[in-house]
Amino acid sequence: MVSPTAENYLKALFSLTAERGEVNITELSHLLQVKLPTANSMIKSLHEQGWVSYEKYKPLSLTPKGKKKAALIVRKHRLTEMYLVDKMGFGWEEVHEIAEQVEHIDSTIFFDRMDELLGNPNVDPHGSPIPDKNGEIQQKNHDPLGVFKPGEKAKLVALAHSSSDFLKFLNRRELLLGAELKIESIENYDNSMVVSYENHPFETFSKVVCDALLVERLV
């Protein structure tokens, strides 16, 4: 059995390698907010247990065993977030910290039942894909809204990140997944966009926000 702390390392490695391709211990320690010697010690331990491939001065990587384990932790986290929103009425900005705790429960039947009650969703409340029971994950290459041009339309299907502050920002503007957006204009100076959607005819979003809104093009 892997400890909750070790699981956090595996999940962090899974996330960083998906985002950046290569990861070093310094990046990992920054993400987990631990000192470098602490991270180094844990990585060596995970290497000895066969979860992580580690060579001094080389990028870290998960072994096949480690990658599957990490994906299943992500599965538990995202299923929990979906359950909290869909069945318990939590806001999408409220669920991360709770899911961080629940993901360490070691019960396959518990999460399989949760999956069944939810109707086997493919994505979590933020549009991130939920790995299946085998740890397989189907990544979808959505476009950021920031690449669209005036007059084009798109449907919001996911977020590039789901920090609480960002989700609260979207809540204040009543912008949720499934919203159909139209690019009204783009500011040449800073590439901010004026966007329209239901009950919001002219919302201005910075380039940072537009690049974090992942969309599907509408004809």
Given for the second form:
There are 2 protein chains.
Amino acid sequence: MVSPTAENYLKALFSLTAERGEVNITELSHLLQVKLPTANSMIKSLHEQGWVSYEKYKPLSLTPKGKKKAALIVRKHRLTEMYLVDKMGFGWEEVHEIAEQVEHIDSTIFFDRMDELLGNPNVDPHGSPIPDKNGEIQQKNHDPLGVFKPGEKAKLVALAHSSSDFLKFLNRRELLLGAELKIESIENYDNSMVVSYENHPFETFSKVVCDALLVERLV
Amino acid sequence: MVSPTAENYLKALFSLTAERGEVNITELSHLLQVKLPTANSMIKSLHEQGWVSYEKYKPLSLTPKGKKKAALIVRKHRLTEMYLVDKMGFGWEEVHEIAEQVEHIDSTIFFDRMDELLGNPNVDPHGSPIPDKNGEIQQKNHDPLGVFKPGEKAKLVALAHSSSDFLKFLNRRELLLGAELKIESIENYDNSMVVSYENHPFETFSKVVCDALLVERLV
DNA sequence: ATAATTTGTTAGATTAACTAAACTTAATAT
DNA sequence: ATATTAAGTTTAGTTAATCTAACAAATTAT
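Starting from the form predicted on its own above, please write out the structure of the form predicted together with another copy of the chain.
Whole complex next, starting from this chain.
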């Protein structure tokens, strides 16, 4: 149906349009690490095939068909990440590169079996939602830790992004999804937070870190 | 290093040269389902890159470097098949198509982990040997069931090929690797054999089937 | 309002993998 | 020994994905 390359364009459009509703070709080309004309001509082709809405000089968006297709690729990616962590013992910082390849495998039974063996998970190892078989995502609205006040408690449920450096940072501090965090204090000068969680009293996290930690309030 | 397409050429050459020592381009093109000139030009390119020994109008063979490369792809394929059967619960007739895609994944840790979780198996679910990390294969010299005589006993240890139809044939007769077979009689007319094994007294197997069942003599 | 900058498009090439058609070399068969 | 057939090669052309260079449109800044 579409090549792995085209799948990557759809996936990139999916994540770029998730934040804003529209994207421009320049952003897309940066994300995919190709030159602008390369992205431009692929967009024309994806448009002709009905995956992308596009008019010259106007911003892009995915068609409903394109959005579903992209969500199903994301599903394969996130199921794979979950499988690699849960069933094969990989660390959450190791799985992205592998999943980036596995997601292009064309086999319904393969991913259905993963899903089944995992017990139909709805989030990946980084807390990102796994789209269902119809490509539907239930978006949870998590708050970044940064919006909380001293004395409040929150549970870490997801990450705003999953860069390898960030994941290794969290590994070194033994901070895992599910951890219960207590905000001890906030530094007015740089908005860094002092936070306590199991076996880690009084860890200091910069604003950058706090904004990437997505939490649920604990009563 | 090489594209998935080129990997498939190396793999095809590997299996074709396993039987005879040399192959011609026509056979190769048939196996890969491409036209002769397509195979011809790929061979030229693989030759230039040092994977294949080749002179115009002469039969082909893999260089030692090409043979090792091919064996390592076969390793990934067979490890994957074993993983799919042992750890994911697939039937031996379901795994080839999936492994055909997974084998092109470029990730040492991924296949090393599979190997480890499987306990470093040396055969795949069809009894075919899994090359080691250096691309070395220990070839077992199994006999086809067809060479045995009435009254003799043998253990099924591998299959001469793993076509889906053959595997489903064996499934229907509940004949698995490891089964202990007793040759009850041989029909002179068509060389078919009557064989008994657990819960299956007096199954009749045609010569074609007997030649594809690779066994070890039981004393 | 127009110049400068950013963004997007087109044109022309390249490479990999493929094809059909034409041609050449090698093998075989009488 | 030579005609026929089979096998292999070359040439010319396609499509997908990429690039550079040149150009056009839209946006921003003075």
